[in-house]
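Consider the single chain below, provided in structure tokens and representing the form predicted on its own.
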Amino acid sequence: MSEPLPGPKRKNPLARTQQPLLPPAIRSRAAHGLTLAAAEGRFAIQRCAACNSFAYPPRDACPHCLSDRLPFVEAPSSGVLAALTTIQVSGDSYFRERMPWRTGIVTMDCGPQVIAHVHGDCIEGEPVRLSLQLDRSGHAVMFANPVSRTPDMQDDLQWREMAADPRDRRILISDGRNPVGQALARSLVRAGARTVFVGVADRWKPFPAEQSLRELAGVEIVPLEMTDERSVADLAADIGAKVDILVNTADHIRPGHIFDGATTLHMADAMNATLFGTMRLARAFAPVMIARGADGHHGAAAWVNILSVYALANLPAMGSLSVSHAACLSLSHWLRTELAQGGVKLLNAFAGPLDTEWFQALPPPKLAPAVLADAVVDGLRRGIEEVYVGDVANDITARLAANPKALEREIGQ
């Protein structure tokens, strides 16, 4: 049964910051089909197209009649633990500061046998549950978990080193006047966020969900202006060091068509909320979180953006709204690449439209606000790095992989 992880303790000033650490991060290209299932919160593991049986680990030939065509596919995650064992040394130096740590083999009910990290709750011989995780290096790993959920199993401290559970962490809102903001506050106050900072510019200007954020328990509104160089550095030197989850929800909507007089002001101004304000962001609080990555079981552990769908197909409608969110994914994967040299996570959540004023005149269907909060705590609770929230964000994902073309026409109709 797992312990109850206790509250993070005051951090002594005078002792030496742990440098961070990873694991192995070695993988074959044919495994990388792995990551792309774990980043997505998938299971799949390679198929034989010719025989159709499973295979593990990825290869480039069937072990059963040598065929080389082995897609990923979605496959059944359950299994046996059929051997457990607990690792007491290791001549790693990621794994020798986690001793001792559980690894066994587990059989998969579709066929093959796989070495997976095991939860404490599971025992050997009886069932479990697998399923692919991001490590601290980025790279899928297989972790055995029970088929039923026990208490606390979410303290168990192997599966936090995969995850970015926000219980007992201090959490960053970079725009509280945001919709989405406002209700990631309150989602974040009910996933146990022993502290949620959020962000307002122009404190002295009221928003409606102001009072009702100050009522929240564990929530401080702190001053955020994401367009001023000295606003952000101002509070990073303030909470920088306190920060170990970031949620940017910086945007800027301005509906208009590329021909029109202020389309080009609405770009700017879009660019230097999104793209600039993340970059501000991101040179403000970054380091400090990539330097606290080891920083005992609630150190710096994600960084999450907020982007449109829109991103990966642009919508004519709004242009510099996709133009805009577009640059910060292309910037979200150069951060992604800083952050891992501290283990630090960064997930995308991509939505649909939102039933917000900037989107009234687009049709239904449209993303609550509360309910894009929600599934971005439920990806931080996984540790995956990629969520598409609703069913415009999934049928856009989905048309894009079949035929990015015919998305392209279809969209700007």
Contents of the next structure:
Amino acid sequence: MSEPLPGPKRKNPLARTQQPLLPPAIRSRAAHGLTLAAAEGRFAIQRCAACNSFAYPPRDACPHCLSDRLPFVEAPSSGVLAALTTIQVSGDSYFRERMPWRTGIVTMDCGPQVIAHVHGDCIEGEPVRLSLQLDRSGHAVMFANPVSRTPDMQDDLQWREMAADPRDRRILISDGRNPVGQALARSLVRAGARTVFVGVADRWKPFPAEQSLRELAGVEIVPLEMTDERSVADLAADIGAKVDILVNTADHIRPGHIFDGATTLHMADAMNATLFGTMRLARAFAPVMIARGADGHHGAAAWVNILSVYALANLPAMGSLSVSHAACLSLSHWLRTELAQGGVKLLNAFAGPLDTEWFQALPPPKLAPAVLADAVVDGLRRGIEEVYVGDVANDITARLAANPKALEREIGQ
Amino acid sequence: MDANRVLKGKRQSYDGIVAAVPVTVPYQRYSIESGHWWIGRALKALAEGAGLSHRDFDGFAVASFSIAPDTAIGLTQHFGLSPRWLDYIPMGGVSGVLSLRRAARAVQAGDADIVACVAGDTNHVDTFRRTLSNFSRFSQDAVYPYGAGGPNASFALIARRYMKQFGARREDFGKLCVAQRDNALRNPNALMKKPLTLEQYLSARPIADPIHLFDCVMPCAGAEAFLVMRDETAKSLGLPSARILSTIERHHAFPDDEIQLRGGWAVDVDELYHIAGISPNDVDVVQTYDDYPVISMMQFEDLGFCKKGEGPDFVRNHTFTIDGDFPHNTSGGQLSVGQAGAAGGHLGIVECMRQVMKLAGPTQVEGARIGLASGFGMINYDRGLSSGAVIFAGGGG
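Switch from the form predicted on its own to the form predicted in complex with the partner chain and print that structure.
Let's see the whole complex now, leading with the same chain.
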């Protein structure tokens, strides 16, 4: 049974801060098929398209028939923990600071033998369930989990390395005026966050949800104006070293036609609020998060961007939002490689139209902010990189994968 | 089965082919020299031992993990060799047997007259870790990121299953380790100089359960080498030699075994003894590849000294010291001499040659006429892929 993880202690200023070392990160091109699945929280291994046999580790030809058609497909993740060891001595600095470490061989019900990280509640000789996780290097690894939930299983230290669980962590949400930010505050408090800092611009201006936010235990309203370099820097100076998870909800929604006179100005405002706002946040907060990537079991863990799914395919009715979030998406890939140096994950949550005032002209289905917030919490707990929330987001990604030109033609109609 | 359509050839004997001039360049725990330096020392010792110039070696087989970016080709210029037959066998613990087999056939066919088989590796302070971190593609993708326990962790899983399946106990592995340490105390080249008791073995610190400290070899720098030639060449040079009676290799045997409980020897063992014209009972001295004692135990079974699963009892019922009833790893083996990279696969061969040639000095087994040495190696993913063995008889040259 996992030991419940004690909450973070007050930091001893004289004690060494553990450096954010990373586990081994060299992988073959083929192995990144696992990375793709792990990033989206799926379980997939190679299956030969010619003879249907599963194969692992990733390779370039089927060992049964030598076919080179080896797509990664959803696979049954069940297996038996055939042998287990606890490594006490490792040659790698990341693992040396985390000894002992459990690994084992899992014989998958679909055939292959898999060397995996092993959750502390798995028993040798018994069934386990495999999942693909992103380790601190951002690469996919196999993780053997107990088949059914065990008490405090999320506190297993090896699991904790794979996840970005909000429990006992301190979190900054960039915009409390945004209904998504308000829903996130509620979900994160419910998920056991120690402190939720909620940024609010122009604090003197009241907003309807302010009172209910203030009443949430652990929520602290902080001044944050994402369009103001100085405001962002001031907040970082104040709480930067306390932010373990940062949730960036920046958006700027102004419907308008591309030829409208005001749209150019709206576009500039949108870019300032979202793209440049994210850059200001990154510049002020990310370096400290990178440095604190291994700062105890509750150190800096993740950066979250809430993005419109129309970042992937421009919706003309929300043209400037689509453009600005497309830019934010590209920025997120840049930022992800920077955060990776500290083992800090970057999670993009893609949402369709929200059930909020700015999307009033769009038809349903619309996404409730609370559903989006819960999906973010779930993504953090599972340590994944991409979350598509709601029917519209999943519809858009499926159509994009099937035929991007069809989507482009249809989306404007 | 399509396999039945393939005509099976008859394996030819190794009649008339011998191995001579067993060479060990004494090991060092750490060396600031390069892999090239160690191979160079071995070549020099081979030339001196044969009473020839190294330029007279017209065949050269080299095994090493530490000569990058060179391969065997670069070494010919480095050492001033001009061979007409060349092989590069960076295949770990089985490279000794592979070198010997290839060299023997080359000499038999007249492609070369004298093949120098050399394995040498250096061990800088960080060499072992670097070797581990880019050992194989499967290892890089699917083993090393899982705790980076190296071979200790991989063999821990194998040992654990073997113990569970066949009732082996740590005491049984300890008996082998303790006997090898006894043997090593007679070998001036062994790095381990202190006696080892079973109590010390059992109370050693855990590395990766059930592997504890004394189950592990110590990485070091060193080189091993020998020459392969025709019997008449050895005689004309006045060199004592060991006759090659038989030798086998096998790679990736039993792919469907869940966890490795046997090696490729089990496929070829009957042919091994048949070609040699002997039975396991005729073997006087055995050098197994001992990266871990569980692998030695597995080999007692797979090489026909007992049945599968009887390894633990075999160990309980025999003694393995130089004067024991089953003299085994008489030099001390890798567990007590050290593992000099790819030379670990040549250590047993060179010691076995010395035994049947009666040149083993302080580790000599009395009356050793026939010896068996084995190789095992390359834990590419979850199991050691390669196995090999050679049987030598004295009285050559």
